Amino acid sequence: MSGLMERVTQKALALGVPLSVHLDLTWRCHLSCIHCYLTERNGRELTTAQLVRLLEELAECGTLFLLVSGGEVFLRPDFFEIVEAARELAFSVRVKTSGTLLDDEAARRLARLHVAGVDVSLYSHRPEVHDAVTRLEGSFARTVEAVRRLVAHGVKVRVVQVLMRMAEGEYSRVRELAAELGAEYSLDPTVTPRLDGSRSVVRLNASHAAWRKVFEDPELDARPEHCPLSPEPQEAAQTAPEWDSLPCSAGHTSCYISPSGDVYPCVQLPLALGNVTERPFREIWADSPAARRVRSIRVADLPICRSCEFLNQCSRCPGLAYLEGDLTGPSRLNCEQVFARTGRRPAPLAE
């Protein structure tokens, strides 16, 4: 995190501003990715008018950064209307898409809207592996072509790879492919449980040996992609006291809003705060008992993690801990990653 971004985030923290919001526009997707966190395909979705009003509320609350995702965002006929409204309100907008429905005109429109960037998921440099993850034949070719189109129109593109066991040794090749295409590259090392708490997809995680290789790679910034404004674990000693005492930015300076309008501290922390069709966002953000509960927790309140010798080397996720049964407890998945990072076993793994 840059010095300027750190100062902005500290100011947002002091003022209670939801600086960064992840907004999913739709449950619908023509892909069936084997690791997807969404649990619905045809659930209720906010209307165009409701979404525009929500954007106005977020702007009034001080939100600056907006990640627009899905499902597949291009399945909403009003997608560009929503992004145009967000840009008119001066949000810095990132779009997350598979790219498989993105044509040349869509690339041109995104360029004209000056979006901050587009995140495109790519799971392998091998078409057959990527297509096996998405369960759509030909999706690799369509995704790569979308990256080319966007880059050609001057849109900043980031290829995002979620590291999975079936392609765990291939991240360097995906990084090379991204560079060849003129895109940035980001690696998310963790497959996380679904929104309903199901851990069935955790089995897709990479092996201990693969994690170790990733964490030792000096060219990688390997952190969960849903934590855009959180400090790196290694930076903990250099962060300001406020950050140093917080387990995570979730619910403090960032939140997630589902396609139906449910507000959560984070996409990975499915602790419902309220629904924007029932209460204004500002009230949910400021007054939700669940939000106050999340914000009350400090590192000192973590009975096991607070005394762990690996605390400053751990990317402990409160959402993972919550889904494993205890919001203030350790996450076994994060402990396993610390083991891979350091070669030493945290206490919870010895139990």
Contents of the next structure:
Amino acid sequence: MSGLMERVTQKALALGVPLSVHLDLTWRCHLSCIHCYLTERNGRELTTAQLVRLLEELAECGTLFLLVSGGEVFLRPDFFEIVEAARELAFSVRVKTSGTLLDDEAARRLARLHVAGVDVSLYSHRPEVHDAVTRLEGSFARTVEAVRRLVAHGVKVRVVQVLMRMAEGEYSRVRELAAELGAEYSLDPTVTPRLDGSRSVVRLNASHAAWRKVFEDPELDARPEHCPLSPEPQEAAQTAPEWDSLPCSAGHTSCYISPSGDVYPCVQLPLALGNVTERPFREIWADSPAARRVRSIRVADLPICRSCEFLNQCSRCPGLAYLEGDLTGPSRLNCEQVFARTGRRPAPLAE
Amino acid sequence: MSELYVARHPAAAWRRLEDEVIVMAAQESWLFTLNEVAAEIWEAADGRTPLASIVRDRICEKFEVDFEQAYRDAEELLRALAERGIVLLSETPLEAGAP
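Give me the form predicted together with its partner chain now, not the form predicted alone.
Expanding to the full complex; the earlier chain stays at the top.
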């Protein structure tokens, strides 16, 4: 995080401003990705009018960064109406899509709306592997074509790869493909449990050897210095744990809003704060007991993690911990990643 | 002195955060902040209000500064921002309203 972004985030924290919001317009999707964390596809969705009102509320609350995602956002016929409303309200809008439904006209419209960027998921540089993940034949070709279209119209594209075992040795090829296409590249090393806590998809995670490789790759943002608990990881051995520091930004300066209007601290922390069809967002954000609970937690309140020798080398995710059963407990997945990184087992893995 | 009109560039994303304005220039993914005085000008930069009116009505009285000096400072800032594509400047009113 840049110095200015850090200062702005600290100011938002002090003022109680939800600076960044992840808004899912729909959970419907024509892909059936094998690692998808969603458990419900056809639930209730906010109407166009409700979404526009919500955007107005978010702008009033000070939200600047808006991630518009899904499901597949292009399955909402009013997608552009919503993005237009967001841009009129001066949000910095990122869009996340598979790209498989994005035609040239859509790319042109996104460019004209000056979205900050589009995140496109790509799981391998090999079409057959990508298509096996999405379980839609031809999806690789359509996604790559979408990246080309967006780039041709001047839209910034970031190819996002979730690292999975079947393609774990090939991420550098996906990164090369992104560069060839004129896109940025980002790697997410973790397949998370599904929103109902089911761990069936976790087996898709990369091996420890592959994790170690990506954690040591200087070109990736999965390196230890990006650990939220570790402001100065290069001096981890000498640094005392920051007991008063926050586990992450979820619920502090950022939140997630589901297609039906449920507000969570984060998409990976499905702890319901309230629903925007029942209460104004501002009240949910300010007064929800669950939000206050999340905001009260400091590193010193993590009964196991606070005394872990790897605290400063861990990218502990409160959402993963919550999905594994305890918001203040350790996340086994994060412990495994520490093991992969250091070759030594954190205490929870030894139990 | 000819009139000068200023509009926020339509690509900019922005939000007021207490006494300052945070601006995200979409094309460069470039974030910067405007101080209290510049924030007043930014919010008034609708492309239709002459800069002189903005300075007189929103700067001079509120910050108790001399008009000539304030106008020169504002113009200098806005020309720098225009060079970076953050605002649009024109001697005639600008039609395209910015967000």
